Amino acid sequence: MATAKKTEDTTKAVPRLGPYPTKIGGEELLELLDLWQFTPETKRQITELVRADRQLQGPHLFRYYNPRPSKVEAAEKAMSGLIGVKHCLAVNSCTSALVCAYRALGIGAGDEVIVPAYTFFATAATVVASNAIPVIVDVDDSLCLDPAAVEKAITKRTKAIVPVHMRGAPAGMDGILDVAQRKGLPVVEDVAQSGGGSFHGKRLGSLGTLGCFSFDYYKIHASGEGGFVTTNDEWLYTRAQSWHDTAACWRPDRFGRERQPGELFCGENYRMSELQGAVALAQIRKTDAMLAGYRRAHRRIKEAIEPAAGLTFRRVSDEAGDTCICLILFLKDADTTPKAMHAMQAQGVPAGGIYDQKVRDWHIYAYWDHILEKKHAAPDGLPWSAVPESELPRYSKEMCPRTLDLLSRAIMVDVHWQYSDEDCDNIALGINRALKEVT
């Protein structure tokens, strides 16, 4: 008798998984919405709508492997178009952007990088974090890097020049680029405080070898935290990508062998999240509207300020490219300046001094104890131990006298892009009254 064939069981052990609720859903959305100041009635309605939606699917907040179009990628494309460069990399801060730029250029132990004496400390700190040595030089009356001081500071160890477009205004890029080209040095633009600004018709961040941007809450563009690296150099872009996400190696063939020396190396994790990317994208789209508001208000205030003894304005390398986020005045001496500042504040003017020897300000080199005293994080003593002591820069609190003189005589008046004409007129009136009182 024939034996019956055994029927193969094709039933899967696990026929189906899910669907399950998404990891991030309604409750997380409500916490985010709580950051906005809705009226109680609007907040109640939104809360009811969110909790009633049983089909709500939360976002995928990691930019890579995202089943939906990435907001970070969209922000990179928008930023690339705004600045006018071929490549743009989103990162979690301008500090990270600077490290990516320095490392992309191959800067490391024994190298020197020229930075201005007036900038947020991160510009110089990231040089040290890259195991290189910051060379601090004076600013000129634009309060940006002085090209003449840069040329004098170049040594055999110099590997990059870092102009900072300080307080919204472009540095003198013609002079800086001239020095860089003659000396064969790359330029890293620190655009943290001047996003959207320009120099001779080109957006800041597109003139140098690389540009670094901040989307910190207090900058022109704000996504809470965040930043971008811009460049027209594909190789530098690839290296910056690798440094910003060491686990991924985002190359055409990410698992492939190294195409040329210097493509593969160990980096860190500076990725931007989808939350930051979404906010950054909206902010990028608002750039020109915000700049138009800043420039209108700045112009109206400045034109209404009356001449006064010893009063001058900061020189701007390109007036048309100034973002106009503040108006900087110079008074005749360091004694008059605080008196004028306090008189302005008494009139309700949003004015502040820049250099006060009683206040430690991380924007001024004289307070960078970490560098002036050559402090280091590990027993190896890097970056200072990589260079003979006799060849290290001679740091001191008095090393950049012109910078300290300019800053001690400066008053900064904040400008908001949504000031009304009346706001501008009242600010100018307050400045005029204060200057008459003290000059």
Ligand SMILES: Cc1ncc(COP(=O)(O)O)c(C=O)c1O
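Small disclaimer: the values here were computed from a predicted structure and weren't measured. Whichever C-alpha set is largest while still superposing within 1.5 Å between the two forms counts as the rigid core. Positions refer to the first chain, counted from 1. Compared with the form predicted together with this ligand:
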Contents of the next structure:
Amino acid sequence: MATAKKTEDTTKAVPRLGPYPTKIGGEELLELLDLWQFTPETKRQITELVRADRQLQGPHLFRYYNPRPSKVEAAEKAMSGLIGVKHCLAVNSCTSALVCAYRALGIGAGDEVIVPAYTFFATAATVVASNAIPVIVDVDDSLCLDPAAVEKAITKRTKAIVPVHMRGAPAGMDGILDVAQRKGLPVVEDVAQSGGGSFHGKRLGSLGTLGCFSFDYYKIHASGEGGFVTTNDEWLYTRAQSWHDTAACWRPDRFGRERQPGELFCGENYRMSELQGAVALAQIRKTDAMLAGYRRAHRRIKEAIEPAAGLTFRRVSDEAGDTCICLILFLKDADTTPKAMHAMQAQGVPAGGIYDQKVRDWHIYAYWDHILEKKHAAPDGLPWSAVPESELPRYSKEMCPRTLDLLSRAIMVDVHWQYSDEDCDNIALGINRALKEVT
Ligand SMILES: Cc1ncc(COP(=O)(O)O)c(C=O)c1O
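Next, give the form predicted together with this ligand, keeping in mind that what was shown is the form predicted alone.
Shown next: the complete complex, the earlier chain at its head.
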């Protein structure tokens, strides 16, 4: 078994161990070929090469203690550079990133966090998972948090404001940062749906105290699962690391005592693996090419849409910073909207409604039963039991009527960065025909 000509100490019961074949080697790499759906011929050729390679050391898929440069670390560096922040932490999802951000800020039982009524459920669910209470606030015609509604919702318990850059477009960060600064509150940007977008020249995720990104399948950048936390604050970065890897592999001295009070506490395991890191790194490099494609297609479709009675577009707080992954139209009322959407679909347009009262959807607060009904995981009743009943938010399906009105009149048209000019023209033609039919 031991083939190396190394001198062995034969006085020991175990003179040497190994070398053994690498634990993760060619077979695992070949499984990836299946995922990538290479043609049988390519697969055959690569399989031959991989099986013939006797030198294969096997990838090391754990980001820490890695004998070769870590892909996750490279992705973090690329992401810090892209977003323009000092610190970036890779995690395994945006849900994890949000928990890290809340925990880094010290948010916990009895605290309130302001979230929009229109966002994927995770923005609010992670507040509950952090034992705090989400305060759900109306969006405005940008479909992002309304700064005036945020100001009204602030109480003595408020510990953070979470604007979500929804459906590719930046939230009105000037209004939100103004309220936050006046009230002395941190801002956690949820950038899950708008990676690479910007607001007045600054990339989203660099304007607030912390930014949270998703690299799941549906997002602009995708690595299957994945996420990042961005910040310019070194202490918050340290605490986010502490939560994301309670095994403390991230620390320069893993088993050392804490360097400052508040550095070490019991967290979770949200580490990103090298597999995700490698894919994320390549995705980050593609950002500008993807955004250029989305923007070109979006502009071409939008410019070709003809005026129609009652038709308006979603207001975008900074048009230049829109990632342009979709085009959102508002129609005059909630009756015309589904008719127009079906007419568009009949024309082959990739259009969908946003709020259909018959279809449950985790993006709309009215369906967040777990929160509206104050559900809890354990008999301690947290987070709701941390606050006197009379001081808890009054949740109801109707509590954000403006959001429901806007969403019930909205149609979302998907934009793809690889649409050809002809695809764009056909989509615009389909929209025009549909609008003529119903308005
Ligand atoms: C606005 C928003 N926040 C958070 C998330 C959660 O992201 P992930 O799937 O990476 O946990 C999503 C995903 O859909 C999202 O759209």
